[in-house]
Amino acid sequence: MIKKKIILDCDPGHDDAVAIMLAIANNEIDLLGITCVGGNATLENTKLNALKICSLINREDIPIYAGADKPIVYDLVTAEHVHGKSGLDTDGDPITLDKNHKIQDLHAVDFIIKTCKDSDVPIYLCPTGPLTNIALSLKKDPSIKDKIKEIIFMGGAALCLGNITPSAEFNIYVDPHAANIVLNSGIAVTMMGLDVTHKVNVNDSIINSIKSNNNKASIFFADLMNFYSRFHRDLYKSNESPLHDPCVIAYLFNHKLFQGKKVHVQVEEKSELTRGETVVDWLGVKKLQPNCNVITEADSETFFKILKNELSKLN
């Protein structure tokens, strides 16, 4: 079997961590790196977690890279209301960190980089975070377009109401511009937003299910959750919370899981009112080449049986 090469770049957050622990479980992936963004927390944390959550399940060897610390253009905006202070807080007992274990030197837009350039094969970026790191990386060489088979995201509203503004999802509202870099590169782009994340919801009994794997990474999802959840359930009023990030995993080792439509996306960059929105259009209306496999549908189902199988697998 030929492994899926990936870059996952992130900026964990509890959804984050997930989905750096099902690409670290997955037989048919090979991460060759991770790369840490500033989003859901300030860059400082985002890769203080990053290392964190390696840690935890013994994969040290990993190599983690740290990248923008802010939007190409506008200032940070955090998810400190829904992540915590840390991006990661959690109820349970805290992570403690070997001091050799250590974000590397190299930039992670040079990482990616050299990474595409060097790869035999082309890779997948799995952006769960703004898009800022992937877009600063097509600036800079516009040559690795070449070398990369899939941008796979997580972000954007197609059909559904946003979740920092009434438009707007939250990676995408953080780096428009980022992501009009991205969708506009000619790479070929797979949108996994809230229309299809909101499909893919955790509850107690999920929880439960996976916490009864009683290994470290399944006692961590519940931990993960449970305080991850709070948020939701108050906001949406329900006792269920879309796990957004995995998804972009899941996509990756199996398509079958989900639907979409491939469709012209583009982002609203300035307006003070719809900042961030994804105006897709998913009519055809204007006629425009498509540039985006948006997703809209997921098997849940089977996604938390695979997930909960995965997760099993680690320490």
Second form
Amino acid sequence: MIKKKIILDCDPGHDDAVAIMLAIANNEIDLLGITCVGGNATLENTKLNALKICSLINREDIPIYAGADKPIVYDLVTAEHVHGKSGLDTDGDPITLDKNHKIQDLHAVDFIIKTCKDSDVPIYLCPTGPLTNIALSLKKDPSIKDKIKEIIFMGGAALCLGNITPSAEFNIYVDPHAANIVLNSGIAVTMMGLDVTHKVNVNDSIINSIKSNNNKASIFFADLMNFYSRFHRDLYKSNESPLHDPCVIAYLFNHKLFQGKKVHVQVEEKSELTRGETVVDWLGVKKLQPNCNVITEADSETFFKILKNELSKLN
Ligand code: RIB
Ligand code: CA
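If the one shown is the form predicted alone, what is the structure of the form predicted in complex with ligand RIB?
The complete assembly is shown below, putting the previous chain first.
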């Protein structure tokens, strides 16, 4: 079986951590590298967190690159209220890094460009944070478009409310200019927004079921989710928390879990009130060329069965 070559661009981040572990575990995916961006936390923290996640599962071989520390136009907005001061606060023990486990010297944007150009087959870009690194790569060397198979991003909200403002999802709110560069690139783009990720929710029974794998990765998952759940339970007054980012990875190796529709999407860049809103022409009223496959449905039960099995394969 030919593996799908991917770059995971992320802002770990609790759900990013699960996406990283899922990408590493799944045998249909060839994870060429992890690139980090400012988002859930500062870039200093997101890159450190990526090192910690790979170290925890004894995969220090996965190269990690640092990218943009702020959006293209706006100042960085972070989400410590969700992910804690470090961006990866946990109920478990702190992770100590080997002193030789470091971030690569190459900038993330240059890694994305080089990897696309050098690859013998088109690659998948899987951003689960603000789209700044992806947009900067496309601006710096537009020729890489021919070497990108698909961009599958976590972000946006088509038919549901936002989560950082009433109209905007966090990743797109942070860098709306980058989102439009990606949407208008002409590359195949799939949006894994809140419509679908709010149907893929962890609760105590799922956390405990995965923890019963009783390996480091699954116990780490449980420790992370127990911290992460407290914010969501308080905000949504429910005992469930949306597991956003791993949906991007699951879509890569199991499309059948998800359903969506190809429509036209643009992002509000300027408005104080609706900055970052993904304006999704679901009914095609403006008769514009569809530019994005917007996912809205998921088979959550099967997703979590797969996640449990995949995490059991790690250390
Ligand atoms: O809105 C949720 C998204 O923003 C997730 O990717 C989360 O990790 C944060 O980056
Ligand atoms: Ca993220």
